[in-house]
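First, one chain by itself in structure tokens, the form predicted alone.
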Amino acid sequence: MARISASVYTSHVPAIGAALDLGKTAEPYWQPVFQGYDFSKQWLKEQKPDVIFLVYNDHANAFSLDLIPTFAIGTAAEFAVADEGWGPRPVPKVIGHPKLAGHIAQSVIQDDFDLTIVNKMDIDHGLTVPLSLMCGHPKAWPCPVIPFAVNVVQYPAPSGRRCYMLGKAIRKAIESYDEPLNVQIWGTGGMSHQLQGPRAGLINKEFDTDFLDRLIADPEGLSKMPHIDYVREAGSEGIELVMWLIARGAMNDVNGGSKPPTVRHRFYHVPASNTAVGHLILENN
């Protein structure tokens, strides 16, 4: 059978895809972030996981305003990089998992979720930038990738606690499928930032770096915090937090497991862009 042998937290800042394509990673700015995620790099190519199940939120690509899903699940083959303005980014397109995808939408469906299915879409840096982050520059990556979009753009977004059961569900999804798969969840955006408004440039380290404590040791408290405190705490944009919920739920000490997860690596960096950087490893027990 299947299983989730790790979950993957990290911002997916648009500047830091820019960085890496632009050559910059070595500048005394930029220098300190990607350095952050040199440990993370070897420990994906010695951990090989077969499936990425990446939760992130798409930035008015795929998905216009005109129509918005919750949750969708990208179905395809393949899934080619959209271009945001300035060209698609120079990384290699996205291979999914059809039938893994298939069988977490019919068993996600079926414990009472809805999920919008879908069969075509390209994807944005909030998929790509932290493929990059975790790892650099391949000419194809290292396995396939499951997006899961969720909507963190358009208010009402889900609430913590239902990115936080949805979680579970696609653990037990992945786990009743029938082939010995690695697979790994991601949980993508954040951390604290906002970019519009009178508090444009907002960034509150002592609320990340909170959120990251109990996203460890206390997720199921963590998943009740309203909406209103994200916001008020973390800007208008710190509500993508929610997607890490949806990793955190997935793992084993919160669904019957005797054993808290292995923090096999955990980093912050401010700023990075207009934006906190967050980024954490845990491995289940």
Given for the second form:
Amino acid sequence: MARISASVYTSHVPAIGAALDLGKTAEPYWQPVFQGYDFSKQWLKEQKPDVIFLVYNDHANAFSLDLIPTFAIGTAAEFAVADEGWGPRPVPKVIGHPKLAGHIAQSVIQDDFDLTIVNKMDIDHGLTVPLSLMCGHPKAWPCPVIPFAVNVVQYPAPSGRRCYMLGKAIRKAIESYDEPLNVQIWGTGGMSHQLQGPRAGLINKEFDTDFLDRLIADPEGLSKMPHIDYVREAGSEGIELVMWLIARGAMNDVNGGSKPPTVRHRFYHVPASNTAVGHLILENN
Amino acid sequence: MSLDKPYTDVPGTTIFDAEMSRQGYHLNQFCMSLMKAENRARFKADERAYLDEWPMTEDQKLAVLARDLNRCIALGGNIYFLAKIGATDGKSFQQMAGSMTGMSEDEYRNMMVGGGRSIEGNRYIGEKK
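Based on the form predicted alone presented above, generate the structure block for the form predicted in complex with its partner chain.
Zooming out: every chain and molecule, the one shown earlier first.
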């Protein structure tokens, strides 16, 4: 059977993609950001996942205001890189895993989570920046990726609680897939940031630190934090952090396992452009 | 029953909810059209003519022409859509965000390098700093 071996959490700032694509990673401004991922790149190479289930949000690239799915699972064989207005990032296209994605959709929908199934969509920096941070500049991404897009553009995003419970349903689906795949689940976005209005530039290190602590040790309690706390404390775009709870909800310890996950890596840095960068790697035991 | 909006007392922040989305539909869809290189070129060649192809309000068009992002947001624009205008102008997200704060580009950048805008005094409208 397939199993989830680890979860990865990371911010997905567009400027990080630009810095990578323009060869600025060694500049004093960017060096501390990328240094935070040196361990992670090596770790991913050693882990050799067969599939990455990647939770992210689209930033008005695949989905305009014509269609705003709360949860959308990418079931296509491949996904092209979106032109977000600056031209597409020079990174490989993403190869999907239609069979596992279809299995997850069928299982999760029957488990009461009404996903939107997407057979054609471009993927934006929300998905490609985490891959770049974790993989560097490969000619092809190391394994198939199942894109899972969450609406955080039009209020309300799904609640943290809903995301956490969905993570559990996704886990159940993956563990009932009868090929022995090593699957990782990634939650991306955040941490504190606000991109709009006179309060733009908001960073709340205390909130972020507490969020990381609780994500590790008390995800159940953290999942009950209401939207308004994210907006007020972590900025209007900080609400992306609910996506981390999907990945966390899929881990062993909150699904009947007896041992907490191992914190393989933890990193936090301010700033990347407008945003606080947070990153965690949790391994199942 | 009207929409529950617990977020209207957050200073300097507009939450893009159903009402804003309805108000800004055409403005945001115009922005979306700038994802195509040929549309970016047409917009740059004659901004007013390009905007006139969209059923936007005159206020929305003037806000776009002035690159007044705060005004665009007040009229229903969403930052992820408005970012396409900035991209068309060759601006970074930091330049766009900074332009809404009344700070110069350098001031905003330095604030971010210094740890960002503090949450203290920025949780509630009218709160003492």
